[in-house]
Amino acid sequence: MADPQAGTAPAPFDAIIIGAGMSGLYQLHRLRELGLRVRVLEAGTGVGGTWYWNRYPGARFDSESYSYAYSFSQELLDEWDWSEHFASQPETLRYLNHVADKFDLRRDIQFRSRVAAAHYQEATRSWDVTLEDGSRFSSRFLITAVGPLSAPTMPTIPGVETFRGQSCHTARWPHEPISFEGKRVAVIGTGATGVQTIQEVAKTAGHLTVFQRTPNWCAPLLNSKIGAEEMVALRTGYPEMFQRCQETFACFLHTPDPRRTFDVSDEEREAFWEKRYAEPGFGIWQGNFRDVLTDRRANAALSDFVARKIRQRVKDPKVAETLIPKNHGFGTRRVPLETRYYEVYNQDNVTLVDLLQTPIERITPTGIKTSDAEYEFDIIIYATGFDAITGSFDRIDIRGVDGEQLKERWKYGPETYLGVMVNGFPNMMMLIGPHMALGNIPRSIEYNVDWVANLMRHARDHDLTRLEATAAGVTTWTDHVKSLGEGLLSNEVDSWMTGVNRNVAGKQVRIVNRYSGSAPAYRAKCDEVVAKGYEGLVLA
């Protein structure tokens, strides 16, 4: 085998995995169990994926820590103690480093290795993978573990490069801490990342100015510490907890209430929502009445309830109204969970700028100029999100049979088989790709990885060298995914979940790029494909 570090000599592997985040790490572990030669190519200097790159202040889980952890190793479950119900980024990164060390994964990971291109070679039934530095690798199989939210986007505002102060995107936060003490700070963006950043920066900044284009519905996180006795109880209950995650709609500990919004009296409904609002986590989003994401009247009633909460928490009525979304209902976009976020706007050192009223015209060398004012800043933070789900694929020149580009194939929306494979791109498998069941991501990751590992075992045991989804299988699955999205209010809203990103050329039209059915239904379909001898795949 050629040395992968030596010049540009191709290195033959059974599988190359792009990315050393949660899915890449587990996929490496499973394929090594099969005795395969595997190399993980990771752009960063360490493992962790999302939790390696997103070091911004306030970054943390909004799934319960213990429900987010890997479940595949009892020994790992027995030895790791979580300190909070919703762990912070530093703790999560320590956890993933612990996993990498425990299973000796680093010896098969090459860091500082950003993949620029991956081209399928029909003659050898293999993938030729090229890094940005020109290094090349050859592998029978290519597995993408690039993550659904890993391609950050900067705003298309003139003058970004002219700012003379400190600036960064939240997903490319420096490894060294940034002090906001006494500084004039701007945060552009109020999505989930922006909300977490804003509530932390406001604690110490001399003055914080928040530039909001689209307000989001937020709900309380209500985090708390986990004591030693509670951790023992949680560990004892792991089997039941993971079983519940297997059974719920989106693999969270929360699942929709079987009742409809107007099946109960006004008093019961209000009490139910008060209870959900006062509970930690995603209950008010994932554990609400079953029709709030499909029935306009039900969603309007829930939105009115949350709007009242915002008005109660924000002292200035004008500011409160600016923070209340007018173009989408509660839960139709991803719901940020917060810790005293709304109270931030009661502080004297915080100003909210409504970009719908006074848009940013340009970034200047000293700050930001809107249509009606010019602001000076020491630090600008871009919480402007990601080119979601397909964006991380678009940034790699992936070419299949006859040199067809994956980006071109997906120009009008992704087409996949089970969210795992693509016709015309043999021997390529995707982890947490388009048309996958998302929800509580690690629960989906483990199923996805195990399914791919079992396919790889099947290929090994039957001397198969070419695995490809059929065109008919892709059409049937893609149509199925689209049909599941019909009637969902979320598919009528511009968001990363519908593929809309105003900062990316060609991504201003809504598409269906995620599986909207239940996680149990998704797994049942994938299991059925296996039971029928990998129906929908051509195995050669």
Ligand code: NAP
Second form
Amino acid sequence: MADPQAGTAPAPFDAIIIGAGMSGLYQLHRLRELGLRVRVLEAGTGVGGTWYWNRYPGARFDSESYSYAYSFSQELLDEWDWSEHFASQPETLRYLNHVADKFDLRRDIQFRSRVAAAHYQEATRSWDVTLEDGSRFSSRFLITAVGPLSAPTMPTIPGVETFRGQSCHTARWPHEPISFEGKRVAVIGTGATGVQTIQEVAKTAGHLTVFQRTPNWCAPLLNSKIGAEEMVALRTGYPEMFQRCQETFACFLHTPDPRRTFDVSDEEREAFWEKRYAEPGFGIWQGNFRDVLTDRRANAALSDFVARKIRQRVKDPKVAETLIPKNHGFGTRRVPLETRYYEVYNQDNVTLVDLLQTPIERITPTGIKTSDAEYEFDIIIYATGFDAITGSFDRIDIRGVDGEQLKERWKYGPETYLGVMVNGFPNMMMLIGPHMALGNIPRSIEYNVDWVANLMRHARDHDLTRLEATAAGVTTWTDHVKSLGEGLLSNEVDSWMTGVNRNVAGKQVRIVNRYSGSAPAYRAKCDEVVAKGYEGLVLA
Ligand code: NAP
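Having seen the form predicted alone, the form predicted in complex with the named molecule:
Starting with the chain above, the whole complex follows.
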């Protein structure tokens, strides 16, 4: 094997994996088990992907730590203790570093290596991969493990570059902690990231000003520590817990109640929602009546319940109204889980600015100017989200047969086969790409990675050098994914889940970029494809 570290000389790898996050790490492990020569190219200086980059204050899981962990290694399950039901980012990053060390993954990962281009070469049935620094690699297969939420977007507000204080996007947070003690801090954005950041910064900031454009429906996280005895009990229950995650709609521990919202009396419904609101995690979103995300009346009733909670928790009625979403119902965007988020707005050191009433006109050298006031800040935090799902693909010049650009192919929305392959882009496999079941992501990752590893084994065992999805397979799958999205209230709302990002040119129109069927149905379909000899793929 050529020296893979040499960088400038093409190295004949069996597979190049882009990204050393949760999917890239596990894919590397599985392909190495097959005896393949694999190189992971990672832009960061360490492993962890999402949990490497998102070091903002307050970052933590919204899914139960243990349900989010890898399940593939009994030894790993036996030796790793979680300290909280919803682990913080530092703990998760420690976990992923532990995984990298335990399985000796680092020797096949090249850090500080951001991929700029990947071009398919028909003559050699391989991919040429070029880094931003010009280094080149060659590999039979290309596996993208770039993450659905990893291309951060700054707001397109004039003057961003003129601010003289400290400023940072949450997904590009520095490795050294930032002190907010006594500082005048601004946070722009109130998605899941903004909410976690705001509740943390409000604890110490001299004054925190939150700039909110669209309010989101949030629900209590209700995190707690895990003691030694509880950890033993959790570990004993791992087989049942992972089995449960396999069976639920989106791989969470929570599963919808089989009843419809108006099947029960008003009192019973209210009691059910009170119970869900008082339980940790995504229960109120994922474990609600089965029609709350499809039936307008049911969704309106649930939204009204949560609105009443917000009014109870926020003292100033005007502020409470500003925090209650008016243009979408509960759960139709990803629900941020919070810890005393609404109470933050009762603090004297916190101000909420409603950008729907007074939009930001520009960032100035000293702060932020809205249509009615000028604010001075020491620190501006941009919690402004991501060019989701296709964004991390768009940032790489990926070209398939005859130089066709993937970005161009996906101009009107992604087209895939099983969310894993694209016709015209042979030997490229996507992990947690568009049209994939997201949900509790690591559960989807493990299935996705195993499926790709089995395909790689099949290719190795049968001397296959060219794997390509058929055009018909892609059309059928893409139509299927679109049809699954029909009737979902979430597809009628602008959000990263419908591909809308007002800071990215060409991403103002809603598209179907996620598989919204059940995870068991997705796995059944992928298993069926294998059972039928990789139906929908041309294997040469
Ligand atoms: P996001 O949900 O897309 O939120 C971005 C926020 O920035 C929105 O409030 C948006 O307002 C605002 N914004 C963007 N551009 C703006 C502008 N020019 N002016 C004013 N406001 C602007 O992004 P996110 O909060 O980073 O979360 C993305 C996803 O990451 C989450 O939904 C979740 O899936 C994942 N996440 C998970 C966790 C966890 O598991 N613990 C934590 C954080 C994030 P508009 O809504 O009006 O566009």
